[in-house]
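So this first bit is one chain, no partners, the form predicted on its own, shown in structure tokens.
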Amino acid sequence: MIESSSIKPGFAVVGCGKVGTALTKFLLDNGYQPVGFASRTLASARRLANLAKNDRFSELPWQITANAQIVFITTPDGAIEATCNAIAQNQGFSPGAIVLHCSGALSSTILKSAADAGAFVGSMHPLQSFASTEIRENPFLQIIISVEGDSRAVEASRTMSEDLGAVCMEIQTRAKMLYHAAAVVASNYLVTLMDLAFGLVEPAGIARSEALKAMAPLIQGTLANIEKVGIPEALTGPIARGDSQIVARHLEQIQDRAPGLLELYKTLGRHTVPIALAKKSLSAQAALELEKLLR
């Protein structure tokens, strides 16, 4: 258990890649004590130990985790559970330790072997992309860090998140995968959505290389409106107005000039109709017409 104290607890990192490196650098900056580092390759563990000015590193994680108050398992998702099991089998968790992984998709339940060994388990996921182990500026500053798990693990994660300069949000363990799906939609599928927009504007004469410049103010304005007035009120355009004639002409033009994009456009349109109804800018009759058109 982490006691309230001016002395920050000792932490070990298992998995010395981009996330493990970022956590190490900025926890150190906030007074947390490095206990040791382990990675699949000794060179990675040594690199992070050198960064932390620490001489304890190993390819065998249980050699460096046993005395840590906090253990981060920052391996790739597919290796988290097996790594945790191996540490537990080798008595590498001290009773009362906080054991955390940083996967966005997986919940704390995959750390069961650590819990069985007397540790408190949780997940602490920074809603951020980490591009490199060469980090200068704090990537945690003002981002969301989502946490779930045992109450003591959540409490420790919240303290560390705040120390890192992030905003901590607690999520439900049983819905962790839905949280990850939401992040995929907001990040990955935004790329897909922009590809759709660029693919539609290209036949109109705007090159893909110029499309972002053309649409960036519209994108930024829409995001600002969502933040200011919420999703239903931020919705504009032909579906919000119930203008089925314009939507029908969109479909005709897409079918003629970019038929491969038609189904995605129609799918997005169908999911936009309920938002327009929530805005109360669309009549029930107009909604039926649009749904029939977009079927």
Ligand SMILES: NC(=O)c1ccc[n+]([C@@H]2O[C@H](COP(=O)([O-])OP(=O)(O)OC[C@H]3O[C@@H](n4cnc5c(N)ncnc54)[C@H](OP(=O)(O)O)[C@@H]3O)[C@@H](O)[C@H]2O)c1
Given for the second form:
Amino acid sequence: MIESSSIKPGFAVVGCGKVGTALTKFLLDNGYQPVGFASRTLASARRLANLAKNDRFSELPWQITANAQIVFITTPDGAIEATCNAIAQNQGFSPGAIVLHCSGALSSTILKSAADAGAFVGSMHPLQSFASTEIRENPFLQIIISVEGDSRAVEASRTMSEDLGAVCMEIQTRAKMLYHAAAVVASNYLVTLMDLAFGLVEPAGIARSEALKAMAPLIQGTLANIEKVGIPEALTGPIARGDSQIVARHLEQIQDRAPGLLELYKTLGRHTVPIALAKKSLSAQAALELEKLLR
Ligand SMILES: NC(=O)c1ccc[n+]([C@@H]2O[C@H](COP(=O)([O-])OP(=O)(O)OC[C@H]3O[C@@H](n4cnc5c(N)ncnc54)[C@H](OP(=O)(O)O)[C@@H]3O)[C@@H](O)[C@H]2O)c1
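Having seen the form predicted on its own, can you show the form predicted in complex with the ligand?
So here's everything in the complex, that chain up top.
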């Protein structure tokens, strides 16, 4: 006999793309029950239903959501709110159901129509890149899944995240967009930062294709140091040492050889001075000199 605590809830997926497929595959592996699948096209809904060995699929989401304890709306971000509204208008949410979306930028407030229908709403964002619906390895293993929303929705998201092998992190609903901005900085702007470094090394005679090879150990070493000792301790280099002469010479050469990159170099430098001050590795006088140079 199955203990009641081990019975996993039934879930429906609306939006049968990359994230909807990954959730389905690995929730099934953990004993969650498939209730139904809906997508913009019947072909996508059928494909995911087949994968789940389930025969309930539709282009009309409310036809498959009404009996689900958990409803995932995994359409593209721009379609989540309208999809939720359409399900609510067609009485597609049962009172007490948990309704979740997986957007990193949007909060659970866009699911208001489901909340008005008596559901508990939340967002459950996996910090992972899903590139395809062909998934073999569990993409949720040891990643962060950030959750926010009604306490019942957060609780259910936490349990599912842990079942999927992820680490659950609760964030504030009103700061969801800031959380997304942070992820953009950590991921996308790291690419921009590397582009800046390659742009500086090019006039020094190193081709971009070679630059990554040259800099990869430096990048990985820095990341390892950040993990090991944190910020500000991981900061090294001329600003950390208060070496304004070197920074002045950087500025001269950038002005001369890559002037389009000067402003970004200065801006990043200005943000680095307070980190060096927090590390207590430069004097207040040296910090003033650097700030003046980087203005
Ligand atoms: N991909 C990632 O790396 C990633 C990472 C974290 C979070 N997310 C989030 O996860 C969610 C889904 O993203 P995804 O990458 O899985 O997108 P996706 O692969 O493009 O899948 C979205 C699915 O939604 C369906 N769809 C589009 N409009 C619809 C509508 N009006 N009604 C019903 N279904 C509709 C599409 O259907 P058809 O196939 O039938 O045309 C498609 O299969 C988004 O909120 C996204 O921000 C994505």
